[in-house]
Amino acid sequence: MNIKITNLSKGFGKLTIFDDFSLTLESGSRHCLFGPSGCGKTTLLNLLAGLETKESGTIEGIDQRKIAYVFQEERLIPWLTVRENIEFVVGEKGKSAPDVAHLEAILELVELTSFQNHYPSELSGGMKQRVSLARAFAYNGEILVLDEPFKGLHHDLKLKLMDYVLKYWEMERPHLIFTTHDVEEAVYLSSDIYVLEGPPVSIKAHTQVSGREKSAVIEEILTTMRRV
């Protein structure tokens, strides 16, 4: 099911984000939100998510569905371990108990099983922001939407990430969603990247990655991005 923004309107005090906006994201693609920090990119994700308010306009295909967010930061707890914080985001007391052999896949998929049984303080950086993607793959959702999730790593660590998300978009097929302002990112994870400027919110460009040379896509987009 495709989602579908129509005029979308949305606005902090006197900044306004979004003004008659529309975009459609296809079913069956990797949607990449690309742009510098304070375009929008955020509030369109939380917008999607139901976690903001649009003031105006419409947006089709995410009612009824599952939605599983990984945020810029981990939103780690504190208290439980890796495999507890993963089961907190699907079972809940006195409901059936999470499906052990679906947990113990993710766990491996990210290659967190060794590490199930320790606390988000005894975590590096990076294995905090394998647990959130393990959390957002366990919850199984029908929408994947993750903000900025490599934020801040380095590259090697970066590609190992992504790389997780490709695997389990390969398993599950979500409908993915996600935003950054690396444009290397923007070409290894995505099949399509939609080149934002604002606020308020405009789509300069979107250009398709699939079947062509990433450095030709790569150099599509900065030079877009010297016309923004």
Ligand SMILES: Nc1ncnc2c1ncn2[C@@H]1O[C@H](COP(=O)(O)OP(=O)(O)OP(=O)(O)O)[C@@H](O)[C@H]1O
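Fair warning: this is a prediction, and the values are worked out from it, not measured in the lab. Numbering follows the first chain given and starts at 1. What changes on going to the form predicted in complex with this ligand:
Each C-alpha goes to whichever rigid part superposes it better, and by this rule Lys151 and Arg65 end up in one and the same part for the motion between the two forms.
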Second form
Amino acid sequence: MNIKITNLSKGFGKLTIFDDFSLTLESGSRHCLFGPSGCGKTTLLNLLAGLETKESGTIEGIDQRKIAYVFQEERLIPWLTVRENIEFVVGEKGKSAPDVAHLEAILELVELTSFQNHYPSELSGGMKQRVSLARAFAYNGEILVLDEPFKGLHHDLKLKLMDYVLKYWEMERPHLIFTTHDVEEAVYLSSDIYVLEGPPVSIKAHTQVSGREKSAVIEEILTTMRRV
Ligand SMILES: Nc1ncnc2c1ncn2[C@@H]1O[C@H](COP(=O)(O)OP(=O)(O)OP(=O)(O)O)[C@@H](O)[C@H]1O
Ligand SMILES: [Mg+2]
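Alternate state requested, the form predicted in complex with this ligand (shown: the form predicted alone):
First the chain shown before, then all remaining chains and molecules of the complex.
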């Protein structure tokens, strides 16, 4: 199901973030929102997730669908361990028991098996980010929203996690929407890149990645960004 944003308006006080903004995010794609700090990317994700209220306009294709969201800021539950933070999203206590093998595979993937009984305060920033990703993978949402998901991670692990996101996407086909400031990350992970500017947010370019030489796409995006 496509996600269709039509004539969206939203501001914070005197600051207009969206002014009659429209965008259709087609299902089956991996969308990257690429734009400068403060342009409105997180606000858009929050509007999609229903965490911010819009002033006017419509957002279709979200209702009743399960959204897994990795927030830009870490939001782990401090009094739960790594493992419990992940378990927390997969099964309500007393109801369906979490799939232990699946949980362990995810812990292994993000290289946190040996830290599963640690509390968030005992982890580095990158480790906390890995727990947040693990939690989203375990939740298995129809829509997977990732707000700068790989920041603070070493290149090797970043590549591994991006590959896992791609593998997960191949298997489950969630509607993937993510943000990044890293052009290579954008090209590696997405099928469609929206280069944004603002506020108010506008689409400077829509670049399709699939089937194209990655270096040509990077050059195209850098050229777009240089354009005033
Ligand atoms: N709850 C809020 N109250 C007031 N202003 C806000 C609020 N949330 C965001 N803003 C403002 O809206 C603008 C867009 O913020 P947003 O977080 O969406 O940017 P962003 O594109 O995600 O930036 P970054 O790349 O730095 O994460 C900024 O000027 C920010 O100060
Ligand atoms: Mg942001």
